[in-house]
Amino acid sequence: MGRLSEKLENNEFVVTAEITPPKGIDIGRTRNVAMQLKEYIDAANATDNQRGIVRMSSMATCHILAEVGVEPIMQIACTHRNRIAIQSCVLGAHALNIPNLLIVTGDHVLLGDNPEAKAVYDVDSIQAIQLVKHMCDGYDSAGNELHPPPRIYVGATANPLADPLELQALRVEKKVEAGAKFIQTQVVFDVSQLIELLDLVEVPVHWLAGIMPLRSAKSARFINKRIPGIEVPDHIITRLEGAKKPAEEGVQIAIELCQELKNIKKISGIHIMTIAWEESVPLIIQGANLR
């Protein structure tokens, strides 16, 4: 297993980040970003055709991350794969020494630039986690023995803004029961909403709180309009509007959120998500004394 699982299972605080795969075949920027971040983070999550937009595969991106010394977390979206393809990805991840998976439902194709594509959803995220656990126990979905079985550390996601929140808590519990070892949350701007979800979930699991630095009030409004599951509060938009240097203010807001979150007993780590602004990650980590 990898560094992420070792630290979490030893109850050590972790820091992860999101690295978006390239839209083409040029991997130069991906490698450069990974090299810049590797001294600051415990692992990096390579997204899987996020927002329904075609990008390099998560598996290939994870291989690139590993080559430069960053432990990868391979995202698998149920939107794009049936159960056969999901299991194929698990075997491929093990073969390439990718130690971590993050199973997500995925963004619907109608949100992206290929709305004519067909969404799959053969299994949901809970069922996909169960598939992976079954494989790690030594069998594929058809009952064929896997010898030796893959060894993968599996995570899932949760959204503190979900309504009703009780249903979200129930789904988190089902994901943990299915085999998820850590839960990565959607972006948190209101810590009280996350605390409410933490209090509703009654099974033990490692929580990684999602953080997103904002460059400007304009970018915050774009997120509210175009990215489902995230809501930037009005008071943060007002703060960005009044700042002389909005990008610096956005980093400071992220730092303050990290400082608040790391003092919550159930939080095991911070996951930093950026929109092509990975250079802000070290600033946040250093500013919040996460390292």
The other form holds:
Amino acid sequence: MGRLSEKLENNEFVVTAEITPPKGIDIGRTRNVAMQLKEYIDAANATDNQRGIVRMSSMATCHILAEVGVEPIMQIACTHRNRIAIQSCVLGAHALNIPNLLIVTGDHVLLGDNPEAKAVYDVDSIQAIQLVKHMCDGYDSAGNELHPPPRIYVGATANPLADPLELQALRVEKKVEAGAKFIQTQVVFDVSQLIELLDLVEVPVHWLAGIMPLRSAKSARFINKRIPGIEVPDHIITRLEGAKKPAEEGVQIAIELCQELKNIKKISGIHIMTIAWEESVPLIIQGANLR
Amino acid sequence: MIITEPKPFEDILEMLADVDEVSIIGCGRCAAASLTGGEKQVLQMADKLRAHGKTIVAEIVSDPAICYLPRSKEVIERLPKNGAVLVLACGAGAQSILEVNPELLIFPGTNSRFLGMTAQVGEYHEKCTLCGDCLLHLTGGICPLTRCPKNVLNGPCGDCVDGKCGISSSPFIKEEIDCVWALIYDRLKKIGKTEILSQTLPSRNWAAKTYKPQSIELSEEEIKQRGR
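Having seen the form predicted alone, could you give me the form predicted together with the partner chain?
The next block holds the full complex; its first chain is the one shown before.
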């Protein structure tokens, strides 16, 4: 198993970041970004055609991360994979030294750049997590033996902003029961909302709080309009608007949130999502003294 | 019922470009309710095609539904023995005609959209995906497979904010859509059954649905048992 699982299981604080796979074949940038982030993070997520936008596969991107010494977390979205494809990805992950998975239901194709594609959603995220656990126990979804079975550390997501919150909490519990060991939350701007969710969840799990630095008030408004499940509060938009250097202000806001979050007892780590602005990750980590 | 929409008239003209004589058959059940294949729509279609130089050989509305062959067969047999027929009914209706008379050339005049409900004349809502294994008793009588764009069976996903579905952010969606899991939760609270939600619903068995085409053929004995 990898460094992420080792540290989490030893109750050490972790930092992860999201690396967006290239739109095209520019693996040079991915490699450079990974090398820049390497000394700051414990593992990096490679997203799986997030927001329904066609990009390089998460598996290939994870392979590049592993090559340069960044521990990968391979995201699997149920949007475009049926249970057969999910299982072959899990087996493939093992072959490419990918020790972690993050399973998400996935953004709908209608929100992406190929809205005419047929969405799959054969299984939902909870069922997919069950499926991976079943594989690790030695069987595929139809009960056929896998020998030897894969070993992989599985994570899932939760959104403190989504409602009804008690159902989100129930879903986290179902994910943990299904086999998820860690939860990377959706982007948090309001820490009290996250605490509310943490308090509702009655099973132990490693929580990594989601952070997103914003480049400008304009990008904050775009997120509010077009990305479901994230809401940038007005006071943050006002701060970005009033700033001479909005990108620096965005990083500063992220730093302040990290400082607040790292003092919460139930939080095991920070997960930084940047939408292709990975260069901001070291600034946030240094600024918040996460390393 | 099967909710249909009319094909654009230009598309119909294009598919009938090489056809001078055409019959029109509508369906007095679902298509009539969809305002696509009832008597008025068949007459209107005939007038419009005549205005474009077509000869209308027959104008028929079947009631019983075209797809119920035990009773519709004799209606379908009233169509000419061969030639073109424009069908103002769902795809099942159109193909049922071919079962009765394989000589006819079928032209679809509608697009079949979904299995749904007519709330009032002109207002239709999808209600069922024909999954083959109904679970409404577990979801307060509201179908998540039909109404959740992500088919989430253990919902809601993290995109549900203020009871609205995240897909509402898509430029393709004109109005905000209610999250079906928020509706299911409200309903289960109302009937005092929220404890149902503590179980994780397993993944579906699609084997029966993947086998195409699906058919059911009862034996004489089974028909008798069910009651004819």
